[in-house]
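What follows is a single chain, given as structure tokens, in the form predicted alone.
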Amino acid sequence: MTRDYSDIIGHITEAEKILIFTHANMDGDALGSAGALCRSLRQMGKEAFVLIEKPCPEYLAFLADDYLSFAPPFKADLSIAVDLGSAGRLEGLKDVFFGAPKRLCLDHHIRTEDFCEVFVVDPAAAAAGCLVYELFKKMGAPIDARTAELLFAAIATDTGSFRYSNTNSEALGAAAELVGMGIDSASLCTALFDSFPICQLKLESLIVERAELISGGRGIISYCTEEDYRACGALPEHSETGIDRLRSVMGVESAALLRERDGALKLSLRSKTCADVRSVAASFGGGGHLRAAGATLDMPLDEALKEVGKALAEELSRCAARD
């Protein structure tokens, strides 16, 4: 797919005060791509910030910097959504986002609504960081060492350290070029994937201990609760990696994790090669990618386990039929 950045470049060139937005409960792609864009815009002489409602997760704190702001520092003449597929994921920042006269979107989720004037959206991109990096090259924008680190973290996160099926030549090529700029990729990957507090491992052990296999071992489902966080001395953000432990079980094609978080029930779904978990998430009002998706459920945990297990089993049956 040929991506046309001309309108986005034109709007960025004309703007002076720019606010960047990404999804709540940031992951490495959200923070890395938004942060990299902000840093580069500042080096181009723009006033720019990434606007957030909540602090970034503990494991990403080493990537945070003064580009993050909890309150609008100015009235923006341009809003840019990065790694953000719908207006609903703006949550409490909607009014600020729509308060700018122009709105742009750089994203790699399937486009479901028109909430911006200009979109560059490509679900074939492995990460939003790939789109931001390509934008930089089209613009001739500056990329210093810190910006390169943020872009590498973005791409490494959404490819599962280059292990997931979305890893493609574009992602690998971009990562190679960023490493060629002198960043320490090994240290970045250690910080992203191999540096967890003990409370997080305890929480993961609970998730694995209560996991149930379904569909003859091709699916797996588990959960964690607010009480589990207290018992482990953990925060809700420490449950994020639980889905990866479930997905890694030998013989499992698809995994589901239900997590109590922020007064709601969050569903995370992952698959390896065949199952379309985006369609499973969509059946609960959610969305995402073919192999990684999620939703927010409004039902008791027991009912959610039953309904998600049923929906996942049905998709695994379709997956087996396709094979």
Ligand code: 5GP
Given for the second form:
Amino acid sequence: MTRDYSDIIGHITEAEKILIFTHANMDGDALGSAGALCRSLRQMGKEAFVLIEKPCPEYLAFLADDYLSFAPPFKADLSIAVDLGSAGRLEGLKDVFFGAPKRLCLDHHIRTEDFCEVFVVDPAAAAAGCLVYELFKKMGAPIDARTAELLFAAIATDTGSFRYSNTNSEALGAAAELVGMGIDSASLCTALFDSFPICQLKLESLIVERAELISGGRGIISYCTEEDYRACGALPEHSETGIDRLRSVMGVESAALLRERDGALKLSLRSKTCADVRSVAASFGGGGHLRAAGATLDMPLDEALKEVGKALAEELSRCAARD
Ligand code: 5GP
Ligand code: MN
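Alongside the form predicted alone that was just displayed, please also present the structure of the form predicted together with the named molecule.
Everything in the complex follows now, all chains and molecules, and the chain you saw is the first one.
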């Protein structure tokens, strides 16, 4: 697929003060693609910041820098959204985002809303980082070692370190080129995927212990509560990898994890080859990708476990019928 960056490049060239936004509850693709874009724009002489509402999670802190800001340091003439499929996921930053006279979006979620003047959206892109990297190449933008690390982290995150079904030649090719720029990919992967505090493993073990198989073992569902965080000495961010443990169970096509977070109930869904978890998430008011999606639910945990289990079982029987 050819992506047309000409309008985005035109707006970036004209702008002087740029704010970059990404989705709440940031992950490595959100931080990596936004941070890389910000660094490169600064090196092109722009004033740029990535605006965030909540602190970066501890496991990503090694990638965070002075490009992050909690308050807008200026009135922007351009807002750029990366890895952001809907305005709702800007949460409390919506007003600042829409306060700029022009808005651009570089994203790889299925587009459901028109919240920007210009979009480059491609759901076939493995990560928003792939689109930012392609934009850099089209613009001849500077990519220093730190920017290359951020882009690599973005792509490695959303491909599950190049294991998920979205891993394509573009993602692998970009990663190869970034490694060719001299970054230490092994250290980055260790920091991103193989270094957890012990409380995170304790929380994962609780999640695994109470997991229930559904649909004859093709689905799995579990949960964790605010009380669990206290019991394990963990923070809600330490629950992020629970869904990966569930997904890894042999024979499981699709996994669901419900997590209490900041007074709300967060649903994460994953699938391997066939279940359309985006549509399951959409039935609860959420969204995402075909194989990784989520939603925020407004119901008690026990009811949510029943409703999500039912919706997932239905999608698993649809997908069995499709096979
Ligand atoms: P996670 O399970 O890691 O929180 O989210 C997986 C994917 O689902 C994200 O990349 C995002 O695309 C999508 N997602 C998660 N939560 C929500 C939500 O509340 N609303 C929407 N629209 N998408 C979500
Ligand atoms: Mn992403």
